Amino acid sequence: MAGTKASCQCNGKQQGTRSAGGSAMRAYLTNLMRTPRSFRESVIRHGAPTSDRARSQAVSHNFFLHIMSARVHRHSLKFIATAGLGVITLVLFLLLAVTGILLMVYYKPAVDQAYDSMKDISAVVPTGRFMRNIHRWAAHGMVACVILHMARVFYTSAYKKMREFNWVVGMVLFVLTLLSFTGYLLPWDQLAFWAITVGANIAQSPQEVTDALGITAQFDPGGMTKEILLGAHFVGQEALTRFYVLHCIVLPLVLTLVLGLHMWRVRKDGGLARPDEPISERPPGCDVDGSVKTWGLMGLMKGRTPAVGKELANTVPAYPNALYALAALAMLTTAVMLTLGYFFDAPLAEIANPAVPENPAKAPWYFLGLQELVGYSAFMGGVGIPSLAIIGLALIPYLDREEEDVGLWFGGSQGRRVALGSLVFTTVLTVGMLVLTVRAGWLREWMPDIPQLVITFINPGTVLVFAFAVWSLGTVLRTNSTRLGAIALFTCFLTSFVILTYFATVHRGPNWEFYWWPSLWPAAH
């Protein structure tokens, strides 16, 4: 009877255990069918978007919290605003980002290999011409948009009212984003190595100010900065590797760190800056739909940010309206890029020969108007007036304090005339300054003996940059605004920088020197 009710009790033991399998087997297929949908509930963790509540926890719930709000302003989605310029730039950084990864897995960064990669790239390897092209588009189309978006936040005071940060660290992409003059070395031809002569010979320009003074024996900062660049006194290996590192892994790497904080800061300072409005009034409680309004913890909280106080009714979720508008952008964009890069090769000159100098030996385009200013002082037009320009646009937002209505082009009228204005009187001051030295030299040509410190700070671009501060403090003296000051200053240089570098890419040729067109150049040169 002991070992019957013994054997009853194994027996029991045993059929529980197998219960018990059949339930942990069931429950894993189970869990193994559920398996598609509980990952999409663990990615999305709200309901379909058919209320603005569930629109805004579409942004919200996901890394977008960290790019936009979740409503939009009506204002902020019209293309006059912003012509979509910021999120084009972002879009043409990620090309260019996919593209270089792609380029790198068959470029060699040797100085006798590297031009042979380049033409296998273009011929052997499948879509490889086609990436190349992309990415050279890309890599222009970038320096464009970054400066016509730094002057569509300026002329629509988007700098103002706790923005004044993001407008710094705009200005450092727009550095970093022309810092990307260090591709132009990689392909390692004719054209890249004597463009990148030309930018170290602009680096070691302070060598003009010290050898007038006697003092390059024992202080030479340009011929410190020159070796520091190239890692020698001439391009070469130590150039070429300098630069591959710089252009592969610092420059993406600070980029996107840089770019991070001026979108979030975007997201923080209140989103794009546009012009106010009365604050809504509706029954308290009640959404902008007339829905019922939940509080939450951050609902009660005060502050000083743009978005504290300013529940405007004319709002839409961001979700699809600012998103659609984002995918939209990044599709034109895209296939602009790819239309470009299938239609248009990117150049590949001879290979690089140290013996023989290309003439005209040219920068890329976006440095080709102080190139230009090179010409008559290699110091001023390298390194004075662009730091004098660069250092007085991050100041804007600091000097120019006046309280005006912010996300309207030009402040008004008023604003529009003074830059009309300016673009005007910049124009015909520019033209006549190229045709007086085209035709009648400069200082040197009027006077051989006049000491080099002179013609240093005594240039026509020099000259150029006075007649436009004077032209600014005109207009604040005239208008009583500071801020129609800066537009004026702003449109000069702009206006300046355009026409400069259509002159030095159009009419300069072999020796700098001038010609209607590029087919009246000499045969040999």
Given for the second form:
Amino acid sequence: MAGTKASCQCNGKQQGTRSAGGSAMRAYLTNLMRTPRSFRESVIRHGAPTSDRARSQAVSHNFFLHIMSARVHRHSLKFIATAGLGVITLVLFLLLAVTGILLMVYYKPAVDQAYDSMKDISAVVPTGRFMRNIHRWAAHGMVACVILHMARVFYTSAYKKMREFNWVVGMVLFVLTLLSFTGYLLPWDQLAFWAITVGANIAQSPQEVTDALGITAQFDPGGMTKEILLGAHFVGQEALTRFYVLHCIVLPLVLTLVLGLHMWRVRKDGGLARPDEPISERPPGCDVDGSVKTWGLMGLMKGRTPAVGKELANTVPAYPNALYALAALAMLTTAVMLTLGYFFDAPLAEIANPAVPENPAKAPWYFLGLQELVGYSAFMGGVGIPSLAIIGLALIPYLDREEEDVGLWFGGSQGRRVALGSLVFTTVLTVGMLVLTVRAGWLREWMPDIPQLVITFINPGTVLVFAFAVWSLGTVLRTNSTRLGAIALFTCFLTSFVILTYFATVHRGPNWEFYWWPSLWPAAH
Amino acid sequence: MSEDHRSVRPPRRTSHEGESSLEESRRFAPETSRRDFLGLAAAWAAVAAVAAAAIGSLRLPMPSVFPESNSQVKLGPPGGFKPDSATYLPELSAWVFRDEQGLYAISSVCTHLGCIAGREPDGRFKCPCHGSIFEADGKVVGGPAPKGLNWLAMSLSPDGQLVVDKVRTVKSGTRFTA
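Next up, the form predicted in complex with its partner chain. The previous block was the form predicted on its own.
What follows is the whole complex; the chain from before opens it.
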């Protein structure tokens, strides 16, 4: 090319001559022929990496791959370390975004058209029913995986020092995921209408306390929350518009932002939490003061002597090891969702009828445990206890600051014993409480004129929470370990959540009465 | 932030010799210097501005006008309700009763979480959602409802029709006599 340019300069007046024009033309044709290749090279600016260094660069120079660190620890790639739950949750979120956008193409958020457009999506839109099924299954799967992921992080002590705040960020993501409940209203069927009516009245339930104190006229946080949620005093077009905006724009945007923060912090904290390695396995000069990272950008190095030219012990390049693991999990998750979506249809009840409630009107499964508690006191079951649980969970890393056994399930055999003991304790207590209330009722059945405030603060739900707190503090005293106390508390909450969810799903029927099996429900319903 | 400023400021001189009056006054000045004060004031002004903008924006979703239609429903002449009758009015989700003392209306919207309680043959109300039970006069006797069913306000319109208000409640036991 340089030669051509020079010749052009010499024969300035002969630019149109055959030789000069011909060589530019030849270059043009050669470039044209090479375009696919040079385009590819401009996108991916290196060939297949052949050395570890090149593999590290392949990861850190790629916008999509740099979500991973250049090298990952062998332990983090083991299935037992994470069960892949965080990645599965992320994949489900991506599936939800894709199928959700596709559903938005046909869905009409207006009370007189919403139900019909759902029927259209199910019956005539090409792949519409399939997409809706996948969306529903992925939503339920995401809630389940977020809960399991939280349990994994908790039981492997992955919330310890320097990861405390990321645990709190995870709590925010947990709440945002549960708010996928906003999508429940959109089909505008009976289930949607009554689930959101009940939900909005739960938001209003602080009135249970302000009414009892006689201050609702002056101070009414419950009523205000309901008005903000519904834009009215009942579920109608205003509510549908608000829930549509929340479900399709606000929550996904906020969740994406917080999810970015969550994963960014995982990277900055040196990858996933893992057990300490014996000193002998560390390369000399590396990791001297226990910091995880020994090198970094802009000279912000931890450790006294960065291990230049040495790899961290027991790490492998993320490309291809972690990349293949990610791709395999993504494929597996997608395959499971496609299968579920193909064989199992999402339900669509009759069109919303404000005059006749569903009987029983059940929330999605992940709220049924709370609905059982709401059956004792709306405020405590729907607002008080969930808030306490979320705040209590978020505080765990600040109250338990022991640093041993990070990355080990239950932190060893003593932790396993405490978890098992708490499991048995909670099972006995929760089942006993349910049997008592089903058989004998609660305070109002025994003393009909009892003030509402007493029931609000002393009901099966609050008694369970109180018992869990006492059990956990007792464990701290008995074992002299805040970590074991935390294990006790977390296990209590998780176990009772599972039992209450099962109980409300299977054993509650019309009028929220006890039945041994749904097939025994009276035929009228 | 103020802590950062303090840490980069050169250490204070301990010698009292040869200090100018400015240095002396600075030595006895309070912890916050003028520069710190201006910086902090600017930072807090920024925080206040963002907070005010956020609160102002959040004001929008709080409706000042509600989409509900008139909460009052006309039910025809009071004589249309026979003595010792119980009539369900779907547009009100309420029952209108007449006994020897007069007319009264009880809302069947459950005070627990807003489901519609059904009226049983024995006159009691039962809520399908969480099993609250109410006596025939609306008094709560079972389940999670925090209070009894609401009694709705009744009045007579100028054209002689009975009017029931969906929202305004009266003390239970209040009868309306036309």
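If you superpose the two forms and keep the largest set of C-alpha atoms that fall within 1.5 Å, you have the rigid core. Numbering follows the first chain given and starts at 1. Everything numeric in this text was worked out from a predicted model, so none of it was measured.
Problem - Flag for T30, CA shift 2 Å or larger between the two forms after aligning core - result: Yes; T30 is a residue whose C-alpha shifts (by 2 Å or more) between the two forms when the cores are overlaid.
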